[in-house]
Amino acid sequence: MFCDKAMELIRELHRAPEGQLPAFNEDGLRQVLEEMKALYEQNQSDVNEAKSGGRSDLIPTIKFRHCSLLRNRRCTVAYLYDRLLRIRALRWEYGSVLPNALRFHMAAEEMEWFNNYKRSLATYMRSLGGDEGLDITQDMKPPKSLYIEVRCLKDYGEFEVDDGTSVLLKKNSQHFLPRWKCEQLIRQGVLEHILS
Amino acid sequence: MFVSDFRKEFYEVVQSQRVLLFVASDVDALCACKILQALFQCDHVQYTLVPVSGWQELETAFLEHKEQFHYFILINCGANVDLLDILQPDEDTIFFVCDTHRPVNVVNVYNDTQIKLLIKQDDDLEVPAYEDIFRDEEEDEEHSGNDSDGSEPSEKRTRLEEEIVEQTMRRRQRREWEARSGSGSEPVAAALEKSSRLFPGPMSDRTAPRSPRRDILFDYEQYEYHGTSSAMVMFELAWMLSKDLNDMLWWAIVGLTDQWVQDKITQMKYVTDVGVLQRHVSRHNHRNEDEENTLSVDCTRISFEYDLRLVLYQHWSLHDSLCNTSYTAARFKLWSVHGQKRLQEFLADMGLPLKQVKQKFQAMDISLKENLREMIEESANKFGMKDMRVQTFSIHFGFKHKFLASDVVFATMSLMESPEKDGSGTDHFIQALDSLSRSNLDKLYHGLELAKKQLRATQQTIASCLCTNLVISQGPFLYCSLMEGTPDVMLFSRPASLSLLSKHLLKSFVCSTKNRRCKLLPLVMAAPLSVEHGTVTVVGIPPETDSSDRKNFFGRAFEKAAESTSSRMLHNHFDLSVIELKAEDRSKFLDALISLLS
């Protein structure tokens, strides 16, 4: 059956729960590609025999093919928009570098496409707040304290706090840190937020 | 140093700082903890919390963390120690210590700069003076030509720092020496040399004869006792700074409470400490009383009891908390069918029925209830136990919850011992500390349970040990090994499980035991710790009488004994009487220990 394909494709990227990235189905979209090919080609060579040949017998298959053609197109422009949207939500998931499984799972022009977001994200962030610029990824939620409760899931090893110094994160210690600087490493699940 | 004004010298100053707590393991270190948690998060003082079990965890801990503070603050461990020479820190490095072991080791008291200690004075110190103990290094230098009276007090005061300090110096390479050359050696052997290093009292570092200095430091180090909990320290703290909280004062309840379960002080001490509560109590607590402006059922309400001592009653059937009570279980000698059949006889004795008791408390029946601890003490009074109630403090909150002092402290007990090895010894730290916050009232039962399980698993263990004799008399003292096969043995390898069922067995022994002499004498008992590493846990308790000062000689006796037999112990745990030993040296430091106390 036509536009199976461009349904499998979509149906991967529904599966994957929100927020996940699949790896990028470059088979599957070549295929389907492919698939448009071929039925443009048929069209092509029969409407240029209903043409000359003025057998209007092939007008519904000539229009079923169309159908499926803009079905396909449908369904690829989804798959890529989605897939766009999932990316852009990563970096305000995981700030500007992202972990090296879920670079794999993008193509090349994906990463083309982020970095560009990364940019014009940062030079919206540079315009912001008067000289210095207001970084709006943090404070996600309005935060309650200054200050917050983090304990450590795993060993991490040094990190810096603001006045230079460095704060040892071994498993199980607690700490009270500023709430922005723990946010990315509570994302991250290396630090647990203890409210008590 | 005594620090004098704990707002001005210690909370000022670390107000403006980061700093690094280090928590022992023990109930009484987990509250002053949460309080000083509390306080610093009010006032938004950046700070780490490490928890620390042992010597071994807090060298190695101080060794990561002190790059990046300035500021110790110690809680329940380092005082009783000379801790400038165990942790080698930098000159500037500070120490707050908030301890209830004493005696405080006289290094900690007279050092000016580094060393702070959050103890009151007045708390039955009896630090030998100055003079007396530092006089004697210079009448021992060869030129006393100058008359130690007439030189001036500052002079003396700078050759013994000179001397301090070149003796830190020596200990230093010594120790640089020993880690260049030994790094691989085998992790007992090691700790022997730091055993050694520990307590470099004047037995073990100077070859000189007996001096009144010598005899003096060893009059004051001999015997181990405690002093005021320190989260109670911790809750004057904040009462001073007027950020005292209701929670706050439960958990210094539990503290204190901790302390007379374990039999850690007297009884006159903790009746004293229950009426200083008390006021508290009744401070902050007192729109309870009134009809009109009583507070919401889900508020925190403290109140004071005084209640059974029965242990987790309200939470178990009466005749399960009856039969695991030590104090009950020994005066009825229930290891035996007679002690049955008496406990029988006090239950009918009362008019409670059988099968009441052993339901759950709370589906006991009301009329029952009623009056039931007044007449629980009666005919207590009736079978000679006089002490059946006991003062003490109850929270509620809510319908449903409702705890005495006494019960939370044996939950988290559990918890923070309990023999799970899913996680390190750091996992069950922080679930005995989340379980003390009223959010998380599902650990708390949580504990309950593991209690239930430990009470009833140290009976069994005691009631086996009284029926096949375990219990032998060495001469100067009572010998108790756990043998390995022992169901439940490996609840009794931590400290506090063993010093409890040490302090139990000893109790059910005095009340079995028709020797007049063996009452008098203390315990010494044994339970396997590691099979790998072939150690047991050895454990000294005082000897059992109503008016024990709980003074404890055996961190003394245990360090000498195993010298002179030079037998492989390691002095892992904050309190003295606790060692690990290799098991095969356990006869010959039996020997040693005996020849020594005779």
The other form holds:
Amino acid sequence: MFCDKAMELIRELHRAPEGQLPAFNEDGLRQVLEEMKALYEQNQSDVNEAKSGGRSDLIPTIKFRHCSLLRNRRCTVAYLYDRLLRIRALRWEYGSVLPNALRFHMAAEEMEWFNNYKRSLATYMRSLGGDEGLDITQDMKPPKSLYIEVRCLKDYGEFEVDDGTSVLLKKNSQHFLPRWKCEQLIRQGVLEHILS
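For comparison with the form predicted together with its partner chain, please write out the form predicted on its own.
This part shows the chain on its own.
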């Protein structure tokens, strides 16, 4: 049927929970593009026949195929755009290094786009806040306090705080550290925020 494969791509994204990235459906996308090519070729031959033979009875069929082409295009663009929005959100959530499980779900072009976005964001952050730059990925929610209590979930090693002191992050150790230094490690699963 017309546009079934394209609608399946949209349903696939709709079924995935928010913040999750389903595997890139290269096969489904290829099938949609093949259907679009076939519809376009059929329309071209019918348009030529309608012009040369004066067959006005083909016009409704041509219009129907054209609408199907437009719908397939909209669904394909919506699928790709939604995936890019999710990938962009992953950069803010996980930082500049994505877990392997997420990278496995991305196409090579999406990984290239992620790397370009990562570089652009880093360049922008370096341009802010003087010599050191400003990390705008920190404090995604306004902090209630500047220091938080954290528990280390895995051995990480030495961790240097801004005042020059070093803290040894060993599994199950608890520390009272600046929030902005810990947020990235919390997102990466190294630290856990202890709520009192």
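Residue numbers count along the first chain shown, from 1. Because the structure is predicted, anything quoted here is derived from the model rather than measured. For the two forms, the rigid core is made up of the largest set of C-alpha atoms that agree within 1.5 Å on superposition.
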>> Quick check on V47: with the core superposed, does its CA move 2 angstroms or more between the two forms?
In response: no
>> I want to check S166: does it shift between the two forms by 2 Å or more at the Cα, with the core superposed?
In response: yes
